[in-house]
Amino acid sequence: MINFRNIENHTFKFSNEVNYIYGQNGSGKTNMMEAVYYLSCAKSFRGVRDSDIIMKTKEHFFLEGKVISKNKTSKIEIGNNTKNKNIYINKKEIRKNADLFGIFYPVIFSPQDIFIVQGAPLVRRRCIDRLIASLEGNYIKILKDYNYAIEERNKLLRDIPDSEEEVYAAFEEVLVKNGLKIFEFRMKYINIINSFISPIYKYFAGNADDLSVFYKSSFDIESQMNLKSKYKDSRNRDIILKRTTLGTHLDDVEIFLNNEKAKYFASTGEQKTIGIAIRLAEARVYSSINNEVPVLLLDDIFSELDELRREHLIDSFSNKGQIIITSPDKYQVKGDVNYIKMENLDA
């Protein structure tokens, strides 16, 4: 790592089980788990653009990781100096960040899932659409189309309302074809989670509370047919309001605990162990169907539980790969395990 945020110059080693990583905050510790992330689909976790990750009075950061997945070693490389962005695997460059996946796949805990449960639905969205970008390859370019066209029939409200049927009729074309891909990769994929999560939250919770997610959207099983028909329908409307008002990027993620909208009526303890149920389910499901075990990325998740649940998360992975765990204080964690202290790193 180089000049990625207060972290100048350094190399961490990991073992391929337990690293727990403590120290004082501030030292970098999120830092050095953002890195990790960032390795693996060139984009922050925590959402920021890459000109703030590059540290302060510095034009530039690298970062050089080497992942080991399926017997298979690919060396990443990437530089960015806020006017380009350079990724390398295995030192031949690639164009996209969507090249990226499938190298790796972490799943990052830390802090701010609890926005999972009490964040805007585009928090959800992005949660599913990341984990079933990794596991369907042609599901980037769904999206990425599927968003041009939203982009496209929005401008045409808001600029040139007034366009001809046949411009209207080629967008909505692709926001039906695509979107209703997008529809079922979600349906397929929220279905899979359901199997996971309520026997997950029970362990952590240590209650017999059942926690549920739904997937909630405009489209449901509509025909392509009777989805033309309602975009068509629904210009006059959009033209006032200057947005497309139907389609999946309006879609959510409904989450209830014990039939109950756990946004409205879950404490914030439960609302926390939700998070976590969650990632973990996402681990769970990208595992039965890679047939490989995540890197978990536990940022400070400790000062979030007690002891039991501690011991819970950790238990539930334990000897089933890597894991990397951030904290201000050193517990104990059973097995073997790769104590990092950070200090001394900041510029």
Ligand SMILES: Nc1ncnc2c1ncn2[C@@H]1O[C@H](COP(=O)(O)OP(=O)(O)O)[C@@H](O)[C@H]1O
Contents of the next structure:
Amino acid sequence: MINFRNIENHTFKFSNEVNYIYGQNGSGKTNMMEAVYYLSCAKSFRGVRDSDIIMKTKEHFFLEGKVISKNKTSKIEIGNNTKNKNIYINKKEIRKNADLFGIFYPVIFSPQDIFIVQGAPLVRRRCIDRLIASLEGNYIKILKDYNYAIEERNKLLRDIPDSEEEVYAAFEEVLVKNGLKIFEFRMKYINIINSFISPIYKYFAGNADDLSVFYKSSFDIESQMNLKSKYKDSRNRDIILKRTTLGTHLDDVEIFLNNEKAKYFASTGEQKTIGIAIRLAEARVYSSINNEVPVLLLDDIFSELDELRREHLIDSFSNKGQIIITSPDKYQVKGDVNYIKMENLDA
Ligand SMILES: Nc1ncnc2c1ncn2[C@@H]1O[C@H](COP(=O)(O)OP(=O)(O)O)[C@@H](O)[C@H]1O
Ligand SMILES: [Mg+2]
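Next block: the form predicted together with this ligand, after the form predicted alone:
Entire complex below, previous chain first.
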């Protein structure tokens, strides 16, 4: 890592089992996690611009990672100087971020995961879309084309509302076609998540509460047949509102704890636990389909858990893959653990 946030020049060597990185607040633990994640998709998990990641006073950052997966070694290199981002896999430059997908898939657990429960629908859509994109090769393109059609239709509604029928219809056709695909993919994955999540929650929380998720679509299944005319019918309303009010870009995933909506009924502690269980389910779904365990990044959630839950969390995955844990405090973790102290990072 070079000039990546507060880390000027450092190499981390992780074991393929449990790695435990500890050090005081502000020492760069989350930044290190962000770098690992960045290598997987050329994006920050914090939703910031690349210019925020470059070390202050510097002009570029550089990351290099060696990933061993399914007996294959890949060297990933990413350089970024705000104007250009250059990505190389095994010394070959790639054009799209999406070409990075599939080398490795990190699942990040962080205190922010409470927002999966508390946050806006967008947070949950992003979460499920990222998982699907990592497992279904054509999903990114489907989403991109859908989002482009939404943008263009919204431009019409705002700027040229009296456009010709064909102009509207062209974009609405994409919304119908891709919207249905998005709907089907999300339904499929929500169902798979549901088949895992209840026992995961019970084990991790250590109680008998029942967790489930439910895909809430802006169009019901019966109305899918005449979606095209629904878009047509909604134009007048959408022109007044200046946006497209029908489609999968507005859908949500509802989370229920004992049949009550967790967003409104679960306590803060329960919401945190639900966030972790959802991440565990994400990892489980990924490994069940891809036959490859994801890399688990546990950023600063350890110190908030009691001993039993720390053990349950590690037990869920130990001996099955690589885990990177960060914490201000050094807790003893069972098994063969690679402890790294975060300080004097200039080598
Ligand atoms: N672009 C940047 N350049 C230099 N320092 C940065 C940059 N972005 C964040 N930092 C610094 O990184 C530190 C936070 O690191 P972080 O990884 O969040 O620490 P923690 O170990 O608590 O997780 C802060 O001191 C912050 O000022
Ligand atoms: Mg941190």
